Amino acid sequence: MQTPPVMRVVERELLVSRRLWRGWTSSHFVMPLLYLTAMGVGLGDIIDDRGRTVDGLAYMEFVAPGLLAATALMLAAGESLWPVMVGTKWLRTFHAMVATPLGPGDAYDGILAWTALRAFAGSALFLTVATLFGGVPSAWGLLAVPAAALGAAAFAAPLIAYSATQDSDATFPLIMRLGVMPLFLFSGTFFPVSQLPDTLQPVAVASPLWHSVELCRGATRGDLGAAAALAHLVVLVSIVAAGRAWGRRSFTRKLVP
């Protein structure tokens, strides 16, 4: 049976990752673990000792799924910016791909699939640690792993498409500082979005991270209703589909003379 073109790209990224896994361990596991320890254990103990809960949850149970989804988003952002510039301009690896039977759309789909796969693997590892910390009270928490990976894909799909349109990385630091970090802080990761000013709540709710956080949190506590879950899934899948349509076009324009 012939290997699908997308999997050829994923296979290539997997081979490259075998040489880079030490750096990824630090950025995608050690740092989230430090956040979980500082916020879930440190701040969480202070909140719990005062007899307080957040949305009816111990703070560790509240923040762990939020950090799970946010970590997947940070991973997606990192994979969707400079590595895409490497492929489209600096090393032109995507040009090498389309010189084979692979097409520009295959290259885009492969990078998106690889990003989602990495988010899935990292989320599974994070969920294991969060469970040991007592942050996952329900067995339904296993569903938080694909939810986080879907959130990562929803963020990566349009961002990869955008990166392919750029001739330099001048805007990338701004995206990280003014886009990714505010989402990380204000999309329900550390506190409910209901605590934000009324004017900012719709902005937070419109972000793919909020939908991913809600799915992950509902899974880990085991009480997310079917209607709410479906609504979040529809939003995230729609963003992936729209981003993919844009990405396949932008890769074609970039890679085909």
The other form holds:
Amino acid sequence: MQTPPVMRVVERELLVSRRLWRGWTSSHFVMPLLYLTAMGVGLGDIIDDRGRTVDGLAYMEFVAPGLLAATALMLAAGESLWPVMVGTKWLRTFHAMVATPLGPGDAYDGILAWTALRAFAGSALFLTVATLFGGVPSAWGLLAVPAAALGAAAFAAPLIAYSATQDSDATFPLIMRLGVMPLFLFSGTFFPVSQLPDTLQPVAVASPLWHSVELCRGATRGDLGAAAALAHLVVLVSIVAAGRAWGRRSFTRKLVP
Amino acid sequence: MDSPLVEGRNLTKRFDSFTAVDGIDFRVERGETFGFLGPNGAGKTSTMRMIGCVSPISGGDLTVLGLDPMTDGAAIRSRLGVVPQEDSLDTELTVWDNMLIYGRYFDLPRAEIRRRATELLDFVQLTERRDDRVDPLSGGMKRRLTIARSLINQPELLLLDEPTTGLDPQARHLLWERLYRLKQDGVTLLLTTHYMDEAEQLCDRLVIMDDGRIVAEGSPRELIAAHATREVVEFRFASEKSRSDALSHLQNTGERVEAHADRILVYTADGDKVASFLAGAGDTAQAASILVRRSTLEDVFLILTGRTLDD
Ligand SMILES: Nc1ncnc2c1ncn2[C@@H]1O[C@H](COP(=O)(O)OP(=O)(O)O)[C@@H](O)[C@H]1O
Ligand SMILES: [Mg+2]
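Following the display of the form predicted alone, present the structure of the form predicted together with the partner chain.
Next comes the full complex, this chain leading.
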């Protein structure tokens, strides 16, 4: 029985991450804790004290699913930029893979699958913490974990593809500052998109993060309709599919020219 | 007769409009050590990458292990060992983990990988370092680890792209000795190098490449016999004046003379006779040093292309 090629790549990532688990604990556990405390408790108390709700939710209930999806996105961004440059240029570890029966498409799929898995694990942990903070009123909230992982994959799929077209990391800080951070802040994470100026609302709605935030929030409050859920899923899955088609091509160009 | 392990016919590699490999023909037989010798930019790596099925061919024909790299790339790669020109080790991980990960790429069972890795690390003399991170290892050790890793799937054919470039002499000799052992064990080796001594030491047969083409082919001895003379006399000079005066004298020897910026080479069957030739010339035509030596592959390359290998 053959191990699927993509799993062999994931195995490598697992082995590598065994060495990095300390950094992981901080990104998956400490950061959510800080965010939930600062935003959910700190900011939330001010809002709640004034008897206000956001979209009919206590602020903690509003922001917890937003943070869940947004930290999954940050994690995806972290895996999709510099680590790809490590594989294609700095350590050439992807080149080692394609010298074996694995192909460039397997390398791409493996990194994408790995990113989704990490996002899944991180989101499960986040959800647990958020539940303790009282940010998850509904048991449907469990579905927010795969939703956040899917959102991470939709973000990572095109970003990994892009990174493999680059010969240096020159553009990466710019992508973080002008791409990832605005998405992180303005995709309905911390406040409803309806608060944005009218011209910016369509932009926010086009971001994969908005779709995953909506899915996560719908899950944790337990009132997401099937039609809306399906629409968000279709968008996210389409982005993954398109990103993957691009990524398999850019990995091929880069690794087996 | 056995079919060749690798065969290229009019093999070509183009990058956009630039032709890196310009229609080369070669055969590598089972059990031999075959070399591509040539200077930087000759097209050696491009050729190796096509053979390793990590670069599609642009023209001609290529078969590796009797298969077509275009359609059977993964199947071929599963039976190859590859030591690329640039290291691709997981330097953050330990020596052992590198072996383990690479074995898993071939989908070998863990127990089998452990068994082979223990043997292979012993073979490349890295057993003591197995739990150390790769990053701080010396260049020679990293190369040896890359070789050990490339053998994890017990390949029928081992591709080595400049295996000792950048290593100090001691590390090179250790590596050569290991490669020689592999060769004795019957592994077919295919290597590229721009060191003529490496080619002479290791290769049963080789082709000399220049500018994407093959300019000569044969065993080291055949190549020297066919293209160079038995001996070479190297004259070096203290001044440009003495060099040019001597040059006109030496050109009357009737032997083949190659003038270079720093020295004059005379190719001859009788080195001692040529070495004494300047004795009859004037004071201004005297050499600072005279060396009589046997011809090497470097001389073959020089005669064929007018350039040295490390130009
Ligand atoms: N991916 C590539 N894109 C464009 N040109 C390349 C590429 N790879 C190699 N070349 C060019 O092809 C020529 C041969 O390179 P290479 O095969 O690496 O030679 P060698 O290994 O003998 O030094 C060089 O001029 C090099 O610049
Ligand atoms: Mg090369």
